[in-house]
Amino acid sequence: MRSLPLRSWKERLLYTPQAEPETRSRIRAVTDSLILHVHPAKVPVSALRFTYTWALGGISATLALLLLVTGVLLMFRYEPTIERAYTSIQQLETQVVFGSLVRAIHHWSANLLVLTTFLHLLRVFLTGGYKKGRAVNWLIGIGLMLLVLLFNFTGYLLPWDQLAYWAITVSTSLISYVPVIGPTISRVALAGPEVGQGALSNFYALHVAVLPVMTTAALGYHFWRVRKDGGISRPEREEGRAERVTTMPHLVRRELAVAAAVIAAIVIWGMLQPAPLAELANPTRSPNPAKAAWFFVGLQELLLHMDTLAAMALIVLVLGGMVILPRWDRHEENIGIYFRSPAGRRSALLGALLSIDLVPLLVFADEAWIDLPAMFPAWPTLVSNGLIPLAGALIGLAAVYAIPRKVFKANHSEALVGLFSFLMASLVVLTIIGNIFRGPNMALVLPF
């Protein structure tokens, strides 16, 4: 047998494995396939363009990475006991190298995934993209927010302070108010009457374990079926004709260009603003005023002018309506076309400003001079702050898509998108003024 000529000490250091090309060929094989799995092969230029887009779905899901990252790093040292789980925090914001940072990002992060994600699905909205056999993943989209906003509310509990004691407290007594169901769910929840040890211990689990794998299930479902329709919702004239290119490296280049620009904008603002941590939680005593979990303040906003039954109604009722969309707007030919159309521009910006403009007022007639129990004293409480505030917003909802139907001519996709706006607006001045115009014992106030 012959031997192999030894090599010398330069030769073996500079030698390169035969091996080598074949293994990176492999390895962008599966990258390239993992990456197909999500994408299309090819993709229209036009949904290149990021005013289309604005890249919300990405940033959601860059998001989402940062919080699985962050969160399993901070596993390593929080302890979820309600003696520990306090002093786990701070001594995380003090002792560990880099373990302020680290929260903050994760903090940060999950705050800004509500808003993105609440972005998104407004997005997909405007432009029609639950139409044309897209329905199936419009209602995985609204039940990826609702899992985002668990996400938020479990994890709002675990610091153990007093911000997240008493939101918490008040967050569960107002999904107590549902009918039939909510003291059940909020016992369950709180493994007990009240928030304590088995509240904590339910929320860690649930934060960590359960909807993390809720969440990677319906997200890589969401992603899927993104590819399964084609990509994007776009404009019909552009369908067949549109000038395509390769998904790689053109749509993977600006998604790493937007994920790496969201991921350095966190962290910098997380090396500028640490996380909050109030004081340590005290169950005998409670803050003025006590409020719910940020993302919840608009209900709670919402329950300061109406029966409880009468604004779980309201609630339900238009989360029920944006399920049934799909088959309630079936105008498929101006799928991908931001607000239908002008018409349907005009009509969300009718919605956008009636809901600017009436909410504050009658908030604020509300808080002054409406008080409908006392005028009518004879009438139960039910009917006189309840069926009457619903009947009333109802009406009002009615006239927010009749009257662009009558002054623009829109037809009835166009009215809805008047009407959608006038919704999410709303939303938004409720939680505006809840987090902000809301002082001791829940009067208005001004916030300087």
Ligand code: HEM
The other form holds:
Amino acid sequence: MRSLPLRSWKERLLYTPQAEPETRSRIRAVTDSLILHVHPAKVPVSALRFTYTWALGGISATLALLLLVTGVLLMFRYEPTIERAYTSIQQLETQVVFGSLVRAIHHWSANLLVLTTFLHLLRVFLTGGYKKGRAVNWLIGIGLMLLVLLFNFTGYLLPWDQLAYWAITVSTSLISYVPVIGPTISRVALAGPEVGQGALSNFYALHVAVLPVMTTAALGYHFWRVRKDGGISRPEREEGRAERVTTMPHLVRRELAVAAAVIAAIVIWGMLQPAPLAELANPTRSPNPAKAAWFFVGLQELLLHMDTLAAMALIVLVLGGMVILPRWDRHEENIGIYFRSPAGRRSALLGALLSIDLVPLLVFADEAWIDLPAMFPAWPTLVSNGLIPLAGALIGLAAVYAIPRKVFKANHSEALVGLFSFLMASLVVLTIIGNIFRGPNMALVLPF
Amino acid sequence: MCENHRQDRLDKPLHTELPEGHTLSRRDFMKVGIGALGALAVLELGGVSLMFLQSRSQEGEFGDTITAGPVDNFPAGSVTEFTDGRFFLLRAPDGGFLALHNRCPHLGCTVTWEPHLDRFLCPCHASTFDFYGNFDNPPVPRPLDAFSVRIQDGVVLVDTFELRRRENFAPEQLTYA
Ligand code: HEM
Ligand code: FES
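Starting from the form predicted alone shown above, please give the structure in the form predicted in complex with the ligand.
What follows is the whole complex; the chain from before opens it.
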């Protein structure tokens, strides 16, 4: 009887004047219809296979939710001025109850999200998830990847420590090398001659208002689109006669389990490992080495080896290739199969192995022996240090595509798997080299 | 009334032939007009936002006129760092003054003056610059940027609100007492 007032409140909120036994089923009906706005009533059994999606989209979504909740909490304590930002973070770490934990959850979720979004992109590529009418969602996905990077980039500055200050200084300097628009973007982003209050205000407004709104809209569309495209991709031979089970409980229960596991893991990790905080930003002394934000360090590494314009051209080509991918690879018959086929699997392995061998070798050779400007002193550096390495890279990529075609008799789609594996593995290898094997003066060092 | 109206609409084909001499129907006029007004409104809002954002770029944290000190404080051939002003004040052997930004034009790390090398050194990618800020080798794209120097009543003033990019050092860049 004592719970009566509470129950009646619940009832009023849910507009359920009915008597007792129905209340529960009513609530059930409301949540069910909410879920059914996102999911279809039934899903194919094959779409539930963990080893197909690795739940990477769901893990990313859970992290995004954690980021939203902890981000709002942090906003109550953080002060976006260059006088107070660092102190307010220090207070969070030392005085605020659970301050350190909330900050740690936000920090680790953000960094992990970069990783899971990237892996989700890989998964979608490897299973051909952009085929059969899913091109739009592939593009939205690329947009989401960029949004996640922008989120991390703008968040990087907010603690206003040495790491933040110089990473943003180096990164915005990098941006200003982009031809035509670069200097303007960099100037608008900084709102001043160097990283200062203008930049902090900009990054804060982007981080807590502009980007969340854009990401929420894009994510909402992304999910809706998955349903609209007939659920996630699956092998063609299954279509039509696939065994289906009800979304509730089969899919929803799995989603909840993954979400619970992610949240538990992040909270435990956050308790063990607080988010790092370096000393207060000092605009008059850069640390040595000064590196860009960790997810841009692969790009910074590339810039050590070729002229900025050449590196930009390479990046634009790769991004462009990803954008046109749904039109470039139209072999729809192999949708839903990892690596497309045994030949595709071999191509992928070859691409990844080549990259893991070649990229470190080239980096080391360039550091130790190759000095292109000195080898071709008569030519301008734009040619010797720009066109030559760019041409070399493109020829190499063409070879990575051609070898599977010739040797494994791979078709176009399968050879693209090799090319893509090579590129993504190279990005990972460059990121690792730049983050771990670069010491003072950006010289190659052993981390141990 | 209402019935009539509907009847009216139904009788007429959707796109009526326009009378001779007319090129725009009322409906098209409204469409174009509203579209144009809408576009104008978007442009105005965009302009307002841009100008709103612009104004802040003038409140730089550094970017004042900095009083470096009396001319005689700086012997010929000396390099003095003003950390808060973000510049090095150099006095050339012939007595001319030059103020150089202390950030590397490559990616913006701070450079240090190394007297024994007679060079500015950037730790980030091991670039070096000579006394006048000329760079020795890539990846640096240009010499150290400069601020303008004025001399008033025997006192050296450095205006740090505008960076000057230079192709190369030239004697005109020096300011004499
Ligand atoms: C914040 C980041 C993202 C979140 C939260 C997210 C979430 C999801 C979820 C929950 C699914 C359902 C299937 C699954 O779990 O794998 C999905 C599918 C999909 N995602 Fe994402 N995603 C994100 C970013 C991306 C990116 C970077 C791409 C690629 C450029 C992408 C492209 C796709 C495509 C094409 C599908 C349909 C795949 C198929 O049918 O096999 N998404 N996403
Ligand atoms: S920032 Fe000075 S050499 Fe790169």
